[in-house]
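Given next, in structure tokens, is a single chain: the form predicted alone.
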Amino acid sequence: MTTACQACPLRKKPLFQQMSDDELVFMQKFKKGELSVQAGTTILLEGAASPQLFTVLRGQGLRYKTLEDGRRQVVNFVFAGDFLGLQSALMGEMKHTTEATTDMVLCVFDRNELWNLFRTHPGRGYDLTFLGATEEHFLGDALATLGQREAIERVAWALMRMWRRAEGLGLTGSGTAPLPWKQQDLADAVGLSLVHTNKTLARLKREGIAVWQDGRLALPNRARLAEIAMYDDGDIVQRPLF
């Protein structure tokens, strides 16, 4: 059964800004359906065009780029509420691949209606611009992390970002956050070898700062992790839900 935009569970999460009644009506018309995909499914392929845009309703995934020799750079970790496919809509093709890490449910939108959105609902168009600027800001932080931070600082920064995102989705009530990815995914994201990443995670665990095991992250000493990461652990900054 397809979830109505008015009843979307993500709207209640602290991470997202509220939409007006008019915006909800438009989004319901813009939405063409839902797509369920299994873990390991490629949702969007680097170099390919997609006629569809997606918002992640449930599940988690990865965005990554692949070099010609097969080496991979993880660009970002995908959470519920992320909007996927905008590159293809605006640039003709995807510049990275998006893959499901867990089983996922995606809200599906027709990209041919995107220009109608900008024309008739400029507020929603601004929201898309905001999301693009947020992604640019994240990539700037990621580049600074890869270029300037030590290994433990890189790992701490990544864990803090993932924890805060899970927190904004209300997924940390049990005292842990879902992190279904592999250590290799984290290693690719922060530019470290798997061995170095493993040793760094072991150090954080040994010092009682962060524990990542069995697909869950616990932060026994969150303040210390934020200090190592040089991360501003303040209030949650709300973002548009598309």
Contents of the next structure:
Protein chains: 2
Amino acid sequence: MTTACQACPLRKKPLFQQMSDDELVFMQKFKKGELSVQAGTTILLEGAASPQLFTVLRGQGLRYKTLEDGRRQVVNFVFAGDFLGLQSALMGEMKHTTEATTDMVLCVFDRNELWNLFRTHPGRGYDLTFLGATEEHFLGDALATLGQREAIERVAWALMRMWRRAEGLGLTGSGTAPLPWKQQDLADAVGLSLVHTNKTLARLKREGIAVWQDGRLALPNRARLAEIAMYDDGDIVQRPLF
Amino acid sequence: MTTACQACPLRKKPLFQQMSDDELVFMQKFKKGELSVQAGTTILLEGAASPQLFTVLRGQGLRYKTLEDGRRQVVNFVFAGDFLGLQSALMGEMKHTTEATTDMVLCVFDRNELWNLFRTHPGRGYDLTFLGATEEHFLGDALATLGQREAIERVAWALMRMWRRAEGLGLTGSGTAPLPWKQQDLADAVGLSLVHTNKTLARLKREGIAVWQDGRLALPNRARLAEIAMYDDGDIVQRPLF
DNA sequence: CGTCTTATTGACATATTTCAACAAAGGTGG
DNA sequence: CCACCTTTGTTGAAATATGTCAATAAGACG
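Since we've got the form predicted alone here, give me the form predicted in complex with the DNA too.
Then the entire complex follows, led off by the chain already shown.
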């Protein structure tokens, strides 16, 4: 009773590159099933080797690293279309934890077939490398944000980022984007304390730039937010889907 | 008069995975020549599409992003064995600048043959993806360092990182590692001001933990440095060489 | 009706930045 | 060979952005 790749709702989204018929057939074979998890579930655990790879079909999540002393760095927010577990498949173990923030549905792949993928479908292997390069690009931007920008710029950057990603998935039709995370999650993503993050969000709201409440984000002054964030709109490019 | 891959001095270093004879032959064909550049030269420019890919054969460099207002984030320090330009080859343009800190020698590859590589040598394609995952891992660690750690921990982390990398290349035989960069470069890497970076380095020196002067780093108390850095020694794994 | 989680706000503490001045070293041109 | 200038490193004092502490509010849930 799973979704056929043919009928995958993500394929038509503007965010993703088109797939050839041949690739579609291959992906259907590659796909082993679906996994439904409740909000709060840990999908991949830092330090563990996962026998599986996932593509997010529905729902949102969080990827983070935990330091020895308990501090936490949110590495990225997880949206539909994200491919999870590649690190583990290649390097033996995950370097961060992935957790479901909302209920989620994931396509499941077998990591043992990854090598097969490279051998029989070099185009898909190429796409996987591309995906890695995309992630690398994102992390470079994030690094520059944490290293060089002040609080309001960091928060603005993170909000822009999430907004754009939601937009690429066609989730902003209502004028708001779903952001089911907590302020603490954002704080851990941008490297600020919870209190200061809260005050910064309050300022953006007070100035009529961005309003994040009840799990949804509205941008009454998106241009201004992009300006504060020094956000490069070419930032998100079409990406391959797995 | 270039170095034959067969005789590549990097191949035997403990840092790199071994290559099959077949792969060696292929790499020799893939390699188009060598490029020698002087210290200070820009090798790859942010925003530009490079027709070439490089592997660092000798020398050290720097990768950084520049923000609109001139602030600079050093993304990573470049050592021998690093593969440069993959982002440009896959995504059309580089997302950061790469610059030679010392004189450098680079192996040159043709980006147009990248697709060929995936098709005819899936194992090498796999390795390329692996390399991307390694970089992603590193950037995740860097992000956690900038986001969650205080000044002395950040500096300690960066020094450990560079030391370990030099060690993997067999560069620490003398008891010191070559670190040809400026304090400003380190400051831009860890997201601290130059002044505070300087004072933090002074403290590490005063306490007999790490001494960086005249372009070389000595670690009279490496255990303590690793402790401050919360440095995970399993951090650097064997990587493929291109 | 309590209890728990999340968001909010003010007051205070402090790590880090900024400003400024100086020292050491190397290069250049007279 | 020496004055001069540029680059890099060093140090103290003052300014400030952000963190920490503490208390309250608002909603969810059993």
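Numbering follows the first chain given and starts at 1. A quick note: this is a predicted structure, and the numbers were derived from the prediction, not measured. Heads up, when I say rigid core I mean the largest set of C-alphas that superpose within 1.5 Å between the two forms.
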After fitting the core, residue 227 CA displacement of 2 Å or more between the two forms: no
Shift of the Cα of residue 236 between the two forms with the rigid core overlaid, in Å, rounds to 5.6
